[in-house]
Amino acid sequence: MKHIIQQVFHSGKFVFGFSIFATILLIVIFYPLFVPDPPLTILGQGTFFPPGIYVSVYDSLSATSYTLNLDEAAAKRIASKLSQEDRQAVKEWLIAAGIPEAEIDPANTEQLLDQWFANYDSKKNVPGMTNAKRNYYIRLNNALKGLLSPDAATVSQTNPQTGEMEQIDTINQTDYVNVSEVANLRLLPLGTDNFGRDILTELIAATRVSLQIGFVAGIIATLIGLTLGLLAGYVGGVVDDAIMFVTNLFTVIPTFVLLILISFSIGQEQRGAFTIAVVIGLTSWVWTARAVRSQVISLRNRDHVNLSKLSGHSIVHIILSDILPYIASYVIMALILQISSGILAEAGLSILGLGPRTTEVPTLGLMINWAMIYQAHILGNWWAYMPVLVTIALITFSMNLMNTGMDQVFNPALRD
């Protein structure tokens, strides 16, 4: 046993594809240690937030401020507010309202925003314009409102006494607090998804619940395929014809749509994690029952099966003594590629709708699916879903290359 993990770790695929399936369970395993939240807690008041470090801003306000004169502040600010498609927006706007192309440059910031301010009218009819295009420049326009302006920010408050308001601060554009300073701030590496919820927890405990259905499914799915294929490749006759008959069945019918029939049926409230695993598990092993029986029939003629038969021994030992321990490695091999297979196919039935329910715990189907129905890929939000697709890719890639690294060591034919 020794020599063959030394011969599997000496596999540089093997290597490298584990590595990335061990980083990703240690994540999975420490970081709810350090950040104990709950995956599914609702933080923002709002949909599908950037990926940043939130500061509290009432905390800053009251926060010591430092007086920095920088040069490109003015620059920075103006370019937080007007991107390079707003500003040809603007520039589309202006040539519709009648300004000459040639005297708009969308470079020149302060030309261009002067031109702006100078033609802007929200009540305007523009040939061709939506309804939808109209809110978006008004909505620019007030974000553009005073961005030139060195005018401070007056900070007022209700006077409880004569209930009027009265000021109590200004905010100059050249104050400045330390974040260390601020008594409330948030890191959301990932953003926010469209409830609200910080994705990079919700990704951790939906990886690890999706490592749990595929390991979970894997296993069944393994099992019977193992149980299955070592009976009808050893015993044969009316056994293996029995049991080839039912594998052939489930080989007619597509896996996949078998699974989503069966999930349909059992209905949203029954669905959880653990139920979705074993639907997974018994409807994945029929590749298994039949590579597993192929192998058994070449191995059950050999000569150490046949003493055992003259020995006396009975079938059940003769399989798990003399045949099991022959197929051992293939049987690992398969058991990865089912664990990845059961990963991706809760993916696709959530992706569906029909995965586990949704108001326990997350899964990265059921994060893709949340995605595509608030529209994250349409608007642009790629953290709310592009992360969940990596992380697949990751695992699928890391099994397939652990399962390849182990089929060079244990192939004769693909031994170096």
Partner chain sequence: MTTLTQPLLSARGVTKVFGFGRQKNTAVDNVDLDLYEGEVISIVGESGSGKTTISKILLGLLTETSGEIYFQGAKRDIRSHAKKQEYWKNIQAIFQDPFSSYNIFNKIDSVLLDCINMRGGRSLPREKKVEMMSEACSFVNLKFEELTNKYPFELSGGQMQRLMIARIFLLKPKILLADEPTSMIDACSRATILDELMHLRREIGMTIIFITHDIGLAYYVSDKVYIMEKGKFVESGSADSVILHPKEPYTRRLLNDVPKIYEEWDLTTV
Contents of the next structure:
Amino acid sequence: MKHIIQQVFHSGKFVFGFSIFATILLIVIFYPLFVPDPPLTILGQGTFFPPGIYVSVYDSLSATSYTLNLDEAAAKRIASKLSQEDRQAVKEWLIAAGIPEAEIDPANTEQLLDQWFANYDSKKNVPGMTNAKRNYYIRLNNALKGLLSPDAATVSQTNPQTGEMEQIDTINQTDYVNVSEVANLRLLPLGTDNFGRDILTELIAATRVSLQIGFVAGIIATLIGLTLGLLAGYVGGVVDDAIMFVTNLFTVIPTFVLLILISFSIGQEQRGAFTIAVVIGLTSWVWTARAVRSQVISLRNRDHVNLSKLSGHSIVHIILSDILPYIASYVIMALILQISSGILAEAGLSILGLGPRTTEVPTLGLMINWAMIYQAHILGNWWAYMPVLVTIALITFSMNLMNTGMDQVFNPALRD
Amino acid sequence: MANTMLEVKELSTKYITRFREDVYAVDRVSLAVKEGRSLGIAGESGCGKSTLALSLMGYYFPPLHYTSGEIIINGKNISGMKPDDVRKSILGREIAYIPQAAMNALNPTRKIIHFIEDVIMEHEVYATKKDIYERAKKLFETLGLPAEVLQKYPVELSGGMKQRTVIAISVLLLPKVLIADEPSSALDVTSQKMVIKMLRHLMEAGMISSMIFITHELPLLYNVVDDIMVMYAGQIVETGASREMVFDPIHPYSKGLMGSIIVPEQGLRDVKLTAIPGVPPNLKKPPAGCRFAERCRFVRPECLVTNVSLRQAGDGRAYRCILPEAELREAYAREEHKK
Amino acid sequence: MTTLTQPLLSARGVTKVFGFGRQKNTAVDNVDLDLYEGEVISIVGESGSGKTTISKILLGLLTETSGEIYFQGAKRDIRSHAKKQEYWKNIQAIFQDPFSSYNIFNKIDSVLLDCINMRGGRSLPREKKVEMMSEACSFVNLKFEELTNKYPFELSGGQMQRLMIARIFLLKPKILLADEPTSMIDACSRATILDELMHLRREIGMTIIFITHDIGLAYYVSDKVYIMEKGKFVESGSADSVILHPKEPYTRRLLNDVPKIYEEWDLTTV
Ligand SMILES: Nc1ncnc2c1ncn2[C@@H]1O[C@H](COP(=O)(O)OP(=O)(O)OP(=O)(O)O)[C@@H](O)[C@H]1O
Ligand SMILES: Nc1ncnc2c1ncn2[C@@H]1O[C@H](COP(=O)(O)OP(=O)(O)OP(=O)(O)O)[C@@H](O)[C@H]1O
Ligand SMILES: [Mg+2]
Ligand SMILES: [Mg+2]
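Now show me the form predicted in complex with the partner chain; what you just gave was the form predicted alone.
Now the full complex is given, and it begins with the chain already shown.
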């Protein structure tokens, strides 16, 4: 036994798959210890904040300010303000003003501004330009001039006694605060979702729930499949016929359709994560049963089984001690596949809106479902669905790798 | 003088069991097989023949461990090589091994051609399936096996056919030395004859240079190999040319072994076979003296304490006994006379 | 010894067909066999001739396609598992391939312990059981202390096979079906084991069916020899008449193919 486990851990594929899976598992277990927030607390007002560090503006004002004279600061500030459309508009003007296109580089902010101030003339009439466009250029020119002005910004507050606005502070362009001195900031590595919840925390909680669903579904499916397969394969005769009849029935109806029908008929109110897991388990045992049965059939005529019969053992004893150990490795492999397909089935159901209805816990499928309903994929808010897809892919990929790794160990060309 | 294909000097190997006990299954075995010659190994079951065969390849994996000695295959000393290197460059190319009961170990869910693909691809990464098929077909035809076998599953083949297929698979890479461990003991006499014919053909056609053949069937061994080596409890007790070994054994154990040969001949049913009472020694704690002493009818007190080494007896014969050859022969003659 | 009028075990028109359609294969074809108490018979034939199949049918491990089997004068009834267990108290076997006869997950002690339990020794003290197991091992030239606590894959092929024979010394069945029982055992131990087996047979009047390729062995041990070809017995009779004066060409060919040491062994005839 020890030897077999050693061998399994010598297989590169298995070890690779196992490390991925173990990492996921460790993160799922340890992350909540460091970030104890409930996963579904709504942090943000508004949908889909992009990933990043969020710094409190209010607290920045009251933090100590330091003066730093950095060369590029102004240019960077302007660059970040000057939008892509504005740059394009500037370029159009310059071309109209007779500057060769090759000399204009919309990405080079400094050069672009120089060229603009040298060539812009609000009175100049460009043929074919609409009035609206002309006004736009005037506004743009003012805005750019404002950007270049070295004036400080003024902070004022309403005086509670007089009710008048009073200037309490000015902020120079060279003022900086140290981020670590700002009282409030929040890291949102994966941004927020449509409800303004931290996606990372939510994703990790969802992974845990989905893994649980996978395990429960996988174990139920494997137990049913194993029992039926053992009985059908070993006992044979009428028992075999009956079990194979049911199995064939299940094979003819596609499992997923069955799953949809059952989930639908259970009704939204009753659909908890556990219920969904059980339903998935109850509908996916079929191929385990078939596979176990064929393994048992090839085993039951082996001489060690015959010897066990001749030694006066009961059928139960023979199944448990002469058949089961021989297919144990196979069953474990089947279990792993069942778990990963259970996770996928949950995701599939949830995407269709038939997944668990929960208010406390998310699942991977539900996260995709929410992202889809709020059109994250159309709005380009990749952080709302990509990490979920990657997690699902990683889980199933790692489990399949473990499986092939084990397969190579258990079924080499020559068994001895 | 033909060159030596396989030379083993004082090779010892042991099993380390789950309880961390050592089982000394091969103890200071030396042998040499020349090009074009075949060596047969016989001996009590459990005396370490299969273990020796495994050890000869220099490919050790737990629980089998190398202790000491040298193995030289075709001029290459492989004693210190890493198992992975041995597997890549020695197994199948220099030396091939057909394990005991190999034909029943073929994975029933794969076709014969798949085993062949595995073997070749392990060594030649760029071989295409089509090439492999052509090569296998050619080999099978030269060995007198129909090419349809390639497309069959092991269960579809009869015992004899399966065994010949296994042999064909093991000589795919044209090894210098072939070790066959009881290749025919599960076969009927006719299939056995076909297997032997195939092995002979391999030797004669020069596809393999030397062969080591392990079997309990002494009449078969007598007909197949040039030299016979008899083992007892992990050691060689006697070696020599096969004819002399069968008709004129020196060591008391070989004498007993050759005396138990059964051939279907008149009067056999009335003959009392020479059974040797007693049990071979425990290989975990081998006796200090002669390992056969406990069961030997000529045992002397000094046998139990003296570590006997192989004695030369002319003509490449050697035996492991404290008694001189002449004295043993005399004793045998007396026994014969009494009957 | 065949003085009893009623056979202990007999087969009438037993046929076994594997597969159907184009794969159809009649492994045993309308075989009649009478086995009298205390008799030793051998079934010899080439590989695939149906020897193992007929023995498994006699054991009740395979069901015959047609034909009847009579045990102790009455039609054999092994329809339920309980009845089978009763039957197997009388008839035991040594299987052809020792490598697949063991459950590799159990220590070999369990094989012998099962035999003691089956003979009603479940409640015996541990020392007594060990003593019985050691004795059985000594009959087959094995040391129990050396084997105890080992797993089957830690034994040599011959040791596994001998342990299977040791079972018989514990079980002492009425009928023994031995399928190639000594194919992996050296000539010398084989002589000892056969001696012990014959001794047991005389002691308890055991009936033995040897199934073997080894014609020398068949000749040495058996009263009657049956030659099997393609599922049928083509020749049968006393060992002397069949082996020394074969009539059928098939038997002659088999005999011719046996490796000899006093005559030339002709490799050109295959
Ligand atoms: N379970 C099975 N399913 C299908 N065919 C089988 C089965 N068992 C045996 N056969 C076929 O029945 C025939 C007889 O086989 P059997 O094992 O009885 O031969 P045998 O005489 O014992 O041969 P051997 O000497 O090789 O053991 C063979 O052709 C074999 O292929
Ligand atoms: N894995 C193992 N662990 C411990 N001891 C072992 C192991 N395998 C074999 N042995 C012991 O080593 C000894 C030699 O075994 P080996 O298989 O080499 O015998 P053999 O001569 O080939 O016998 P046979 O003719 O029966 O095949 C035996 O006594 C056996 O019990
Ligand atoms: Mg061996
Ligand atoms: Mg058979």
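What we label the rigid core is the largest C-alpha set whose atoms superpose within 1.5 Å from one form to the other. Residue numbers count along the first chain shown, from 1. Here the structure is a predicted model, which is why all the values come from computation and not from measurement.
- Annotation: Cα of S62 displaced by less than 2 Å between the two forms, core superposition.
- With the core superposed, K76 shows a C-alpha displacement of at least 2 Å between the two forms.
- Relative to the superposed core, A132 shifts its CA atom by 2 Å or more between the two forms.
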